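First, one chain by itself in structure tokens, the form predicted on its own.
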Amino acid sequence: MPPFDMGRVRDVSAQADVNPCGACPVRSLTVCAALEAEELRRLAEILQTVRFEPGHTLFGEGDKADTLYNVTAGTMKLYKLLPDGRRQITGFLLPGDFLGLSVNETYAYSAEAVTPVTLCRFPRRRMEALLDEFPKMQRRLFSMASNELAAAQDQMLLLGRKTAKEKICSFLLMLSQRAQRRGHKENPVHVPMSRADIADYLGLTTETVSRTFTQLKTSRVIALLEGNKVQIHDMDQLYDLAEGS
């Protein structure tokens, strides 16, 4: 793993008078979502707000687990790599989401930014006392756990038994759908990760994903727009490929 480079991470914590929790855009999704403001205060006085460019790993496989981290903005991608040096992407974190919980000292999987980010950085041992003092927050903490494991089930099925195609529709319709939970629009759809990425998690090799876009496009079930945005002309028809029907 590369040094930790501080020219490459600002801390903004300083610049904002106000509560960096109350003022934060996706706090209904995140951790903090059930605390009330005096323990929103409490939380604000051990966290950090950082920011990444892009490519900066956060941290590694194998790295000291001292930090968690909650994602306000931006996108991260979670790996592993494999004993024959190829790298399994195990997922891709939008805003709300939170990282670097580890049942060990140490850290299961590398973090790494797809895009600018910006993060709120906690001590671990501070984050954790305040978890056993707010019951709430830590019953949060568990319902997204919940939800991380239903994602791992999910991308199982993707990598097992699905074609290359359904890959990438499947693919297309989890970003559509994470989206719409934010409160976004769920079409067009925002795809910021390289195609190596996406093949990365799917287990297709970049080639493939680049063809299957392609015959996509061509096929008119999507558009590739500017801003690396994907246009579904027809989501019934994607759920439909997704599903090999």
Contents of the next structure:
Protein chains: 2
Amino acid sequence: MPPFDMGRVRDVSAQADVNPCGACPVRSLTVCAALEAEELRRLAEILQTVRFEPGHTLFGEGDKADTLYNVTAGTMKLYKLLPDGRRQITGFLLPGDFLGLSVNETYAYSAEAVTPVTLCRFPRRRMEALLDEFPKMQRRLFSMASNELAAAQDQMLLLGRKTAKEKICSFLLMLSQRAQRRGHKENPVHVPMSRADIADYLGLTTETVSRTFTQLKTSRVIALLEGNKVQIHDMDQLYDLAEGS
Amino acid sequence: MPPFDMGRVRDVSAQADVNPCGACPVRSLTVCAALEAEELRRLAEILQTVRFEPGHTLFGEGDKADTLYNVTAGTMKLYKLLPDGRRQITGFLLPGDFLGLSVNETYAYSAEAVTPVTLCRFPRRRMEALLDEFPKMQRRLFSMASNELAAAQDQMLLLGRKTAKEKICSFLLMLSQRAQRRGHKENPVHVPMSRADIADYLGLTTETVSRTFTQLKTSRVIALLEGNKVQIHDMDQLYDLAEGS
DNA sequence: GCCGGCTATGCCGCCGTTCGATATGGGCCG
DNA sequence: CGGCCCATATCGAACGGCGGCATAGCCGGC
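Okay, that is the form predicted on its own; can I get the form predicted together with the DNA now?
First the chain shown before, then all remaining chains and molecules of the complex.
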């Protein structure tokens, strides 16, 4: 992680020094995976690297959507609110995930840092111009959006039809699989978000989340380790528990 | 509606006769809206028109995803199943909606006709070739996917955090707004799907759906009319009820 | 007119919520 | 280094909204 010490930092080395994208650890996962060296250079020209602390709100629902982001380190959460304060977290973003697609010029959700995060930041206009110029990039972005759509449908099944226990098991499995895709070990799985965040992601309360973790621990399905890590004792069993079969 | 009388019909008039897309009533809503006359002609070359009766399963979750569709008339439902039969309907498709995006060569959900439907049918390979050739079409498809993503996030908020009453009110509002976008009157709203389908879309049971409709009727928010139509007495009130404010 | 599927509704039970109290643990300061 | 403090997590008890089941009513099709 670069040694930044401010909330927002303009990465002047992007233009002057070596191409930062060339050394990007998550490039293969992102929209940038589709690009050649020359295209990467063009992308780097319009990019800023920024860093935020946990709890920082990147943007709020309804804000003007003039910026796109790519997560390069840390975890973010996206959420929507009801007037009385009820909250639904619609997704957690991990390194390599894209952020900032919008429909009508405004963001449809809020985005907040869960852990310290670093992001690549693209002005929307210039990004769109690049997309027109590089159809490969457009196609890659479309493919990522399709993947998110499929994940959203999985999440609908979870929210609408799964029990508390199935939801927690599905959640742990998802974190494990996403960690694996990023080249980390699948077990034990790192769970950086709070019980409240997990509850608002799964359509539960913090109490139910706590109780269910305790229940899974008591029945020897998982173990809670130091540093927000969860050891999964039997991955196949967890998979079955996640689908009620 | 063309006078088809079979389950699957190859529309031979597409190539031989007048360009059918030119007269398409929902073209402005679909991916085809982005196309010029010449591009439309190319699209028409690879297209078949098909028609299905209610209950017909277009494809199932896990099937090989070698075909894309565009709904031109009627209503379809998309759903996912759990091993024990629990079902979550992830969306209802109306004329103009696109269908068949997939991640790993297989459909991630099943698709079934709710009412009699007519669809445009595109072989996946040839469609992808056209997308490469016409970036405007690719961009349009991406924009439609972004819209669906936003709708999916709304649905997550509904499933995870709204009460039964709020869910039903949100559902009626959505149908009303979608009807309006298609040039129909927003009120009364046509509700072609069964209580069971509504329940599986909103994460409820049929009984709760029935009870909630009765409750809304008793409190004079709506009235149930002939022909599966619902009269909304006060649209603003319904909007407030849908968000719990 | 009869039959079958869908819808409506009363009754009861349960899962998850709500509320309150207690435990834990990490950060900060003395 | 130890102790305090506040946020978070955990746990117990009571409540309530929604689900499950059974029955009755409705409507459409043949």
